Amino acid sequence: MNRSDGSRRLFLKLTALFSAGAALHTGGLLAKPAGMTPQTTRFAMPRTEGIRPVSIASYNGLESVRRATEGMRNGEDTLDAVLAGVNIVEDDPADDSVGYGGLPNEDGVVELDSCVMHGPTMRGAGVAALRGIRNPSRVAKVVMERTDHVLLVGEGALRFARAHGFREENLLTDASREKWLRWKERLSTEDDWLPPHTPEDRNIGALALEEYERPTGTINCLGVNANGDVSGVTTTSGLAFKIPGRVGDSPILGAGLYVDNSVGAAGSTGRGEANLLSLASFLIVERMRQGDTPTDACLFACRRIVEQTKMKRLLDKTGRPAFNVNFYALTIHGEHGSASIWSGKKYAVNDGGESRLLDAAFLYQS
């Protein structure tokens, strides 16, 4: 064999070598999913890392990311921090997305749904359908450090809850109450709730059917310090007027929070039954640890919800799906994203200064 037939060999096997890399890329798992929107697109490696420590959470969270960082700074463990940080919107009863004043069920209870994530540790746990303990939160954490388990519902966490400390008390405000009325008065024109009326109102079954909107609200909060260790924590008192126990993503691990200190953390907030059909944390923390930027995991997120969305009482009359999620992402070196699906979302964020509000990535305009 003459040497420039040595040559052409070993060209030919490089250029096999190159074709197979390029393949990978393109095709294999840092493969750009068929149908995403212009929003998926990656940035362009090398990434800029954020400030740490830093921490984001859901649009009610300013006074959170500024404790939760505040804490961080002074060596406070990151899932106290965060912890501590959505303590202030469970106690809030103006509030009424979480804790005390929470939007009751449909018997005006009030449940609430938690769940913490410890990265240092790889330790999570929630609870779920918690009724009369205005920090569900908490009660998550002591599940973690003190039980064998990862999540306690009903009844089972309430007495957990009682066992641990809690103070047990009725979390409905005259607020929440009012609120609350004012949907089961509006239910329906055959039973015997009637909303407020004149003796000179005569159509009281229009009132009775006045639209009503069904709050949804959450708050998610993720920290990251300067070490690069992360945890997360997501509360809430779930849909308003729910059916008594029902439970959405916020206390599952993978839906409604999800940690890796590998990589970074995920949580959401939103129509939790999308969520849970799509485990989609979970999904953005894998998305990150495959190089997406938190924005770009977000926003395959919803995607992967749009997709997965087949019913048409959830459509709008152009298919798209008549409910939002929004998802927030942190990584491990500081940086930050949100996305929903529909536009018009901000998440809050503190890296040591003033909170501040960021506009959320989206798939569609409102």
Given for the second form:
Amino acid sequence: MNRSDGSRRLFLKLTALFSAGAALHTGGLLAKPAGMTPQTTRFAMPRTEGIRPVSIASYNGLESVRRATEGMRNGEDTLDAVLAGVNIVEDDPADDSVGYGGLPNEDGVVELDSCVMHGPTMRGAGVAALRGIRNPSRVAKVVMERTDHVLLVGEGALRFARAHGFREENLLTDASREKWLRWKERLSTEDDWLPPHTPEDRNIGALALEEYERPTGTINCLGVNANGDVSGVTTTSGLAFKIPGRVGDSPILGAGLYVDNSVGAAGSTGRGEANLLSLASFLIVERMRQGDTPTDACLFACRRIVEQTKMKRLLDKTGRPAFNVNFYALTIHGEHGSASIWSGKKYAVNDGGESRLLDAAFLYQS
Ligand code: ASP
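Next block: the form predicted together with aspartic acid (ASP), after the form predicted alone:
Zooming out: every chain and molecule, the one shown earlier first.
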């Protein structure tokens, strides 16, 4: 991983210097400050021959990266490959953070968010708060391919999916319904929903307020093929027990996912509200364009979120964010990295052999 970071950074710095110098000698560009010219702000990384297909994902994507890399090795388009990878997780009832079996909103209804981005054509689209369709990522791809739009939500997204033949079904499994019920029964001592209790139990209020950790989860998967073409997808059931209609970062291009075929791709999982306020996937891709390694770019985004978090209710006793966000980044050369605000996170990688989990970098030890 990141074997050539040092030489690449040097190369990128030299490229930037050269570009700035070139701007000074280009009559038409002298009207703008050098820093504002396309040459200094948007240079493409050099493409190298013989990149192996590489796919990375959040920790729950071990099988996804295997499928994505295999697909790319067999000549599948990068977006089709990563989509096929995440569809495995969307279809899996055991992953309660994505697709079928995802944890529902506060009314007990599963609402899914997803977006896709295709580097070679620089197209992308998303769907949000989509009910009843287990593969929102596939619907997002059809929005990209068969509409002039970039984002469809709620009822409109469902009607669009129906029109394209997606099958509707109840996405709530018994396991996810039980978790939702457990949350609902412990939410308040003021309502009439009670946790299981015996005739001897007096203090049902204490049972009701028993600590219950709200689960989180999502899958982001990024892939680059041997030509250096890159695509990505993010898909999720979002924040468990959310207000119906709540949309997180996952379906928003620039937040939950961003791809630029001249640089690479980035994606996220974790507290979507923090990422929506920082558009970190876009930020990470831009940092890599400036020469950051994928890991450094992800750490930069983590620091940005820490700086931006001012609300006391979101801080722990030491003044640090009381939540986590996780970023994943991949360059068109196949270099990759991941970072989180808090330690202990891993990400999945497949570059041709066995899929493996690698440690993500972090700002703070948990
Ligand atoms: N980022 C997702 C959201 O905010 C949730 C998660 O990844 O845990 O909807």
